[in-house]
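To begin, one chain is listed below as structure tokens, in the form predicted alone.
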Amino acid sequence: MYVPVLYDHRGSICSQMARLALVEKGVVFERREVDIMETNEQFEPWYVALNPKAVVPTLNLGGEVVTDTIRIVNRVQEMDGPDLSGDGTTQDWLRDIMAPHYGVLLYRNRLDPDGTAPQIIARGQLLQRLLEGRPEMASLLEGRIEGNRRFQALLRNPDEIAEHLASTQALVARMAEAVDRKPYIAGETYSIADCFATAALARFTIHGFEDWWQQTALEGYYTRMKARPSFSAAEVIDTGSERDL
């Protein structure tokens, strides 16, 4: 009998979503930390062979490799254990909570006076060096380099940053409305939508956005989610500095 292996990174919001789903489902699994920050292990050939997009998380179910966070949590829901399917809004919530540009939220306060982000510039330079040394990964790396350029341009545009913040705040307002009507994001019982919502609220807490949901039903909801054993078991992070992420 195989033991599922989750390839993840502790601080990755998507990894936290996947870990919550596995823990809430009662799945016994192993974790394999992929260093996406210091050594850029996600670009190692062995990992790209598992996940051609070179992102985390990746779930290996005894040879069945599942990538993409939404696909991972839906696959976990199919496994034996409590029903985490939620109601008819679950899949919409998964997509909507994944929609914010979490990179914008993270780096908006880490810009130089000219609007440039040194960490993102350095990231682009690293990708260029990787491309020069690993031509066999040209397609993957060229796509990441272009994405890095677009991200740099976005961060230089205060209006775009403001739009991303406004759309994220609107998402939080919708989440508050949902749990004002029912106890969980997608209905009467805990679901994979709550895995996504919990990890997102934890990240928003680190960003200092708590006032967005204070004195709303979402405040009590998040308190309940933090009290669940899965919050600590899945190592959800909502304390510390943005610079720790």
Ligand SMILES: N[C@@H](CCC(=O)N[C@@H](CS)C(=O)NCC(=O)O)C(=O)O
Contents of the next structure:
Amino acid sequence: MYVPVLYDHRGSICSQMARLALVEKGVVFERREVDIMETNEQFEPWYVALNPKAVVPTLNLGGEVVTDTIRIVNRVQEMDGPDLSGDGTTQDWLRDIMAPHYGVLLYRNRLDPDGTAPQIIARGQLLQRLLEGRPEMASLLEGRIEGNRRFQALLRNPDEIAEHLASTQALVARMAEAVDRKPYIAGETYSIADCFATAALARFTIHGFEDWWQQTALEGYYTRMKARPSFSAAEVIDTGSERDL
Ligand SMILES: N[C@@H](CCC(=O)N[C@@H](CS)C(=O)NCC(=O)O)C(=O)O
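Mind giving me the form predicted together with the named molecule, seeing as the form predicted alone was just shown?
Below is the whole assembly, all chains and molecules, this chain first.
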């Protein structure tokens, strides 16, 4: 028998979603921290061989390598353990809760007065240097450089940032409606949609968005999710400052 290995980063929201699914399923797994912030380990050839998009998380099930958080939690759901499949709305929730541009929510408060984001500019420069040193990764790195350019342009546009905030707030309102009708995001039982919702609400808490759901059914829901043993076991982070992420 193998021990599943999750390649992840402690603070990454996608990693927290995957960890919650594994813990709630009762899977015994090992974590391998990939430093996506300081040393940019995600671009090391050994990691790109596992995850060609060079992002976390990646789940290795004894040689079956699963990437993309939605695919990972669905694969975890197929493993032995409690049924986390939810109802007919589960997959829509996974897509919708993954949809916000979490980077915009984070970096909108790290802008210089002229709208530039020093960390994102530094990331673009790093990608450029990597491209020069690793021509074999040209297609991956050129795609990421283009994404970095689009991200920088977006951050310079206050209207676009406001649109992202508004659509994220609308998502939270829909989540509140869902848990007003049923105990969990996707129905009567805990599901992988709750793993996504919990990690997202944790992140929104760090951003200071709690007033979006105060005095809605989501308030009690989040209290219940935090009280589950999985919250601490999966190291979900909802305290500290945006700077620590
Ligand atoms: N669609 C991917 C997105 C993964 C993703 O963007 N992961 C972030 C952390 S939450 C990451 O690895 N960032 C590192 C980087 O952008 O270089 C998934 O769901 O797995």
